[in-house]
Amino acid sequence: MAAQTRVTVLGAGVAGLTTAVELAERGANVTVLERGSRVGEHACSWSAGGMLAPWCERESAEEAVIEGGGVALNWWPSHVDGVVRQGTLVVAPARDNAELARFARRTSRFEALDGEGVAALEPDLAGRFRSGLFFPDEAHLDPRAALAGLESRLAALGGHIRFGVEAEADSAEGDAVVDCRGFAARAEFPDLRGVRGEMLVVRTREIAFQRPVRLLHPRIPFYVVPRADGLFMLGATMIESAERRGPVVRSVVDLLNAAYALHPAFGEAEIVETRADVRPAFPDNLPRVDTRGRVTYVNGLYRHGFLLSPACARAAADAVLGPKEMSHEADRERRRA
């Protein structure tokens, strides 16, 4: 297609904003519609973790979420301040070492430490536990952070959003649409169903993390990503609901357990926020990029919604204005993720 390729995407959370800022990168000229009246107001995504960690959440997904994942590694510092590159620290208590053997079997490119390295990493967590595993090249970002950095990165390159505005597919304007509605475009696609994930955000002044803890449980799978001002995101529910309300007493109460069981100081910790959301996911649990006409949708990206979203962008562009061309240098960088 010309250069000047009129395309409406729908969708302002992570996936329509990381395809809208692709399309403009290549020249499209570009309009976002969403529903809500700010950016993040009824996306999912505004709940999410921002861990960009491909070969932790290999554990229990796909070898092609690793793959994926690479490209991530690269296009979000490139498009956005604030991603954060020290590793993900993984560990368990004593008694769940088996769980941290399990994860290790399953996952790759970690150093195996004691209970000294996991102290060096973090020092809050000294004497805690005697062994860890950490992933030295993932990385994190906060989601509400990136999600504005995005907003003002599609308006630098002329790109603009319409807020209030419902919309469907078939019936946006331009040359190309590209739905990326998540759980609100579920009548185009009958496997898609819902998963809710429900968060809290505390702050302390008594822990200092520098990167994601993920504490392994064989019920409670458990992680806590640090952020500015003594804010921590706790998380990691997987509920195979589509019911929009509220966390859940039994939730919340799982997720203060598991913080507390990382770290005491966790107990007297300011609540600052809670939050639950429903997140699109296909049966296998992988994204589809999938043209149909005029219209390209972008879904089910399920808990990965940060870690895929940029390979998902790239592949929607590509379905629109046709694949781009790799520098060596681009390829460089994909091989070295």
Contents of the next structure:
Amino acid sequence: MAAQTRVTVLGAGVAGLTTAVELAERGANVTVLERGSRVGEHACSWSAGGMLAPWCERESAEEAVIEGGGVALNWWPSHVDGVVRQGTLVVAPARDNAELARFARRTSRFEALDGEGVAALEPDLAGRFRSGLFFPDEAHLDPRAALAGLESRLAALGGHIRFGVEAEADSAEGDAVVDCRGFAARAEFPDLRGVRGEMLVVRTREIAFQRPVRLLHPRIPFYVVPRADGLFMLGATMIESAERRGPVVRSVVDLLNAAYALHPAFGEAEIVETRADVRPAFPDNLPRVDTRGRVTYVNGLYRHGFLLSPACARAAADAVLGPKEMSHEADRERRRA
Amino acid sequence: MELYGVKIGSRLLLGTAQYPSPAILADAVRASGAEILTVSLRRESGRLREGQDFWGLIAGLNVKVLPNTAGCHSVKEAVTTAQMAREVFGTNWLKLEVIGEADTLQPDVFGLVEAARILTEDGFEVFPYTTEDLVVAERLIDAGCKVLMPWGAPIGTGMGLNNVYGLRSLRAHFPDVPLVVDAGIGKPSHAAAALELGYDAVLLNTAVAKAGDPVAMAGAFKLAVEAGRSAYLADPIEPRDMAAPSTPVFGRASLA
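Output block for the form predicted in complex with its partner chain, input the form predicted alone:
Time for the whole complex; same chain goes first.
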């Protein structure tokens, strides 16, 4: 049997871990180097919503999110527990109903709902909205649980993560290197920019949602993602800035006002966490998988870390190990030999 | 068209917010032919240096940057933002916004006049975002403004020219001041209507940025602005109450 390809992956965010798992599953000997002391500490995916919502995202993103999103909807459930496929509900305050019409024109794969339809899906929203859109094929996951799931999956496949290691792609060991450092790899890409996002996590037992709910509003694109134990993630701002300080008051006020408009019970929710981070993005807001010599770069996942990382991980693994079908054939040939 | 002594070819000014991506913004700007882009310091970046990537991208479009004070609710806030903007963008041009009311984003015209005076004395060339109120316009001119930017309708509403009478009298009252309809434009026909009224230019953002195809919409606005301007110069007919047949009635066959 041929020697295992030794691959070093830089960064243990969602891009790094999906890539590491994909590589390990295809037989590579994978080491992940992470500057933080644990998974998520320095990763903007730790602040993610965890929505696998390609059809909703198409409202403002290029067509590529649909294809990549399709990959994600298959990849995640076969790799981590806790992927919930209950769709996405989109509503708008009565005075912003035009926003709903616009959203519908720009998207596909949804059912238009009346007030009763909204209430049937999310009983806690009964009587609050007269219309809505339901995207039944979408899913969501808890990003932190998912990253932990990938960490153990990688360990089970024989890969490992070395924490507290800051490394550059050129000097890293291995037959191949995959640089998944996100904004920290900025020096490699002159056109990579940071898009700041702010989020909150609140807890209330007074409301239960089965699925992410998006509240359309002309000024804030707001969503709520339900998590275990009465937790709700509220997100997220989009600011053209690479600034890392904590969330600013204006953003928090906007997010909380939107939550309160969605359901007044959020007014009594406990604020558990506020967080801000910087998403790496290219000018077209789409990710890139670039190979230069021994190094493959995965970057620019923007607000689509969980949505587009499986497709990127596949492309990166193809770049490092050759396309998947080919390697299956190669395996069969090896076995015959 | 001359704005503060600078000759400008295109009568379409664009904003830079809310585009699906910077790449689409760049394509839309190219399709629009716009030579002036307004950029918000408050809305698009939390603090100065961290927004450089986005601003660098705008600078790369080879346009004149008109920094704005969008989101400022007080004179002090607007003046501070203006000074920061001058430092970052290296221009004395400033689109001055002092917002007075959160729901309609209606300008606080009292604060606007005060801020315009302070900034003009400080060497700024101020483009005030104002209402179509004649008296406020007078005060802004007194404060040193050499361009006026009345709204068509509240920001982002896309309702077009809400008070055509007001805009018409503003034009008549200030025949020599460059006038730009800023805000409320939703469709190219609105832009054409503003130019037909004799307005020198229009400034808009949402109508292009949030269109299904921003690049195609930018192109449509380019044509509309050109059409409106050409129509104004061609001296449109006056509307009238009675029909006036365009075919001569003289010499018709008489069947009586």
